[in-house]
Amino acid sequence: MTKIVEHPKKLVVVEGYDITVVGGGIAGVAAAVAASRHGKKVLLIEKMFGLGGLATLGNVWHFLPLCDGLGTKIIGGVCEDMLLLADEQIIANKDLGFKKKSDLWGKDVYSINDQTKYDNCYNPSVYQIQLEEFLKSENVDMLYDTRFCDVIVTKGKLSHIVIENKDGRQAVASKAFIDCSGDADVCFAAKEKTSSLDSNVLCGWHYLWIDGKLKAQKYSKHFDYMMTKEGSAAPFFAGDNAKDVTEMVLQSRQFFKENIAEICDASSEKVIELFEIPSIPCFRATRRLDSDYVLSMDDCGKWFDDTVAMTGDWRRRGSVYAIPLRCLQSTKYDNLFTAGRCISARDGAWDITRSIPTCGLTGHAVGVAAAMISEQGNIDIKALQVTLKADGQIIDKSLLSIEN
């Protein structure tokens, strides 16, 4: 392979963040709301241009239960924020005419009483529109259209993060990071353990208008939730290589075409368009942080020291998870932590925790981690749990003990 050396570039340094949140997903949203409700000067980058990930440009609109499946609710915090935002489906700004959701979204079953579930389905449109309302509520600056690049490193401390956008190439100093990139973007440059995964499935949500209604098209090739080959459908695609990323839009798209022949062919007397298709590749995991400790299913019904965050099994009523903050920090450098689908996770418990629940959570999490150890230069534990839970987040072992 040929190869060049670059020109050296003097980089503008963009300062005054205490704390860089890269990714604008579910968990990138959470993670800085939670530092800037601890006082923290944030800022949130984003390499496309609009924020929630799957859950609004990838048109992944269920929010999955807050709860254990058998109605004891186990997320609570800026998570919890974040569900009724979509339950609400009307934004400050009434002037862009926006109502409550459409009969298309209306599975509104979210209760803070006696139900079994507590979930919601949304518009992803709309609820993209509420998340930038929401961070701009929360004092949350952000950049769109602004890409990772690299990671500096300065007497042993992460420093600076290097993004390139329309105003070229920069370095953003802070004194905390967290990568909420879904694919551990950040962990990689700083040469961090990853693992990857190349069991991804086709897989794709778009809507189509057929008589003059809006039909949602929950398309995916069967996936086995161990993440394995072996019980999946192929072909198979890598989120961290760059051909196979293409590769999986692109067959994705030509699925979308065969769908609607196959309706037409079934009803030839109805009208059908294609109306909404992802605006990214719909990976379930690329590649994520290895650190210390990777959590698995083993550890369901297991309690940690260092406990941050709870989660239930999507998959299975009554399982529960507690999260530890080792599974959401660097090994290197105590300044840099991860939520969403790249925390340290593997197998079934990495399907587990890329959930748009465990996303909030974690990002919830590792905001709050971010603001301590940007103020002290250090994590209490005992502190930081006790800091969670005034914000509403539920970490208590005794929700461990239901019968999975």
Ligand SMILES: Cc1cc2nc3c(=O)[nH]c(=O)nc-3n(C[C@H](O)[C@H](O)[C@H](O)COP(=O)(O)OP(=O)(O)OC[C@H]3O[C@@H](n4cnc5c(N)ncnc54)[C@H](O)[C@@H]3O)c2cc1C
The other form holds:
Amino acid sequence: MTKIVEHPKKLVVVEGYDITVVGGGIAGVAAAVAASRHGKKVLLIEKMFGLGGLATLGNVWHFLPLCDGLGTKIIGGVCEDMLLLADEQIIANKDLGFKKKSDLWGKDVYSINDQTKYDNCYNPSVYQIQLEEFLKSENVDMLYDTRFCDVIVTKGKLSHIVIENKDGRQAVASKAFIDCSGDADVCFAAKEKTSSLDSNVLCGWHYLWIDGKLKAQKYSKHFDYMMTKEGSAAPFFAGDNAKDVTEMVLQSRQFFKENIAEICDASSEKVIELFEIPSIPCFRATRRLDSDYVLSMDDCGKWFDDTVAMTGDWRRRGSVYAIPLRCLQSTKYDNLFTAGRCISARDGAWDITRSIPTCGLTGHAVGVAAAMISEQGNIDIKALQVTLKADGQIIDKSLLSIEN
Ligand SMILES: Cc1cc2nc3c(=O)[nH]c(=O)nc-3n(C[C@H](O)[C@H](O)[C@H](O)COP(=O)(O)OP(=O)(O)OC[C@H]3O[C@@H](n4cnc5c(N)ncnc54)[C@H](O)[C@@H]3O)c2cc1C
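Given the form predicted on its own, corresponding form predicted together with this ligand:
Okay, now the whole complex, with that chain kicking things off.
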């Protein structure tokens, strides 16, 4: 491979922020709001032109339950606020075929086999706007069309990130950084150990216009809950390199056309048109942090002294996992955290932690951890747990022992 040296150039430094969050998906929004609620000046950068990431731009419209599948609430805090935001608009959007089940914590309506579970099916376009208003009301500054490019390390500490947007290439100085890129972009640039997954299947939730009515289509090739190729449907994609991302996007377009052709064949009378496609590629899992501890399904019911979040398993009633801070913090830089679908979790546990509620949950946890480190330079884990609980997060060892 031929290489060329880019001319060194001085970058304008964006100053005045305690914490910078990369990525405005569910995890990024939750992290930014949590840090701001703790009095920190927060900047969130997002390369696209809307908040919510996969949960809006990816046309995913289904907020999974905040419970353990048996009706016990496991997730609260900022994530709960974000679910309630989505909840507000359901009634108004029922004409789109979205429905609301009455039990917020999923009791009696949660089962993977018969596909009935608590489902808050929001309108992703409305939710994007709600998330923007939410960030604004929580005093978070935001820049769209702004891509994270690199990190700058000064005297062994992560001191800046490099961004690019219409103003050119700049550096943002902060006391702490949160990688909510979904692809562990910041961790990768910081030369953290990361792992990639090459078993993503073709998928893409989209909208069809059928006989004058809008219909939301959940469309995906079969995938394995352990995230392996076995039992999943080829072709497979990794999503951690430009060629692969492009190929996945192009093939998903063909996939939508096939979907329409199938429906047309089944009902020749109907007028069917593709109405809206996702504006970001629908990769379930691409690259993640590989920290000192990698959460796995063997950790179901296991307590960690540095637990900062707890989650149910959207696929299985009664399973509860504690998530330790180790899975969310860089091993190289104390002031670098990650949240959402790129935390240190593997196989089936990756599939659990990538769900919308768990992304909001880990976002909240690292938002507060980053606030703490930006204030006092270290993390007192007991104090962090107390603060998270006061924020409405649930950190309770006794919930791990509930019978399946
Ligand atoms: C087909 C499909 C169906 C799903 N169904 C469900 C479901 O029914 N229920 C459920 O709960 N979950 C579901 N999920 C999972 C869930 O939607 C996602 O895992 C979750 O929303 C991820 O949130 P996140 O914030 O971690 O990451 P993302 O949503 O990926 O957000 C990352 C954000 O960072 C931005 N970004 C990335 N790189 C950069 C960069 N270098 N610079 C600046 N910005 C950057 C992106 O544009 C994006 O906005 C589904 C996922 C898929 C793919």
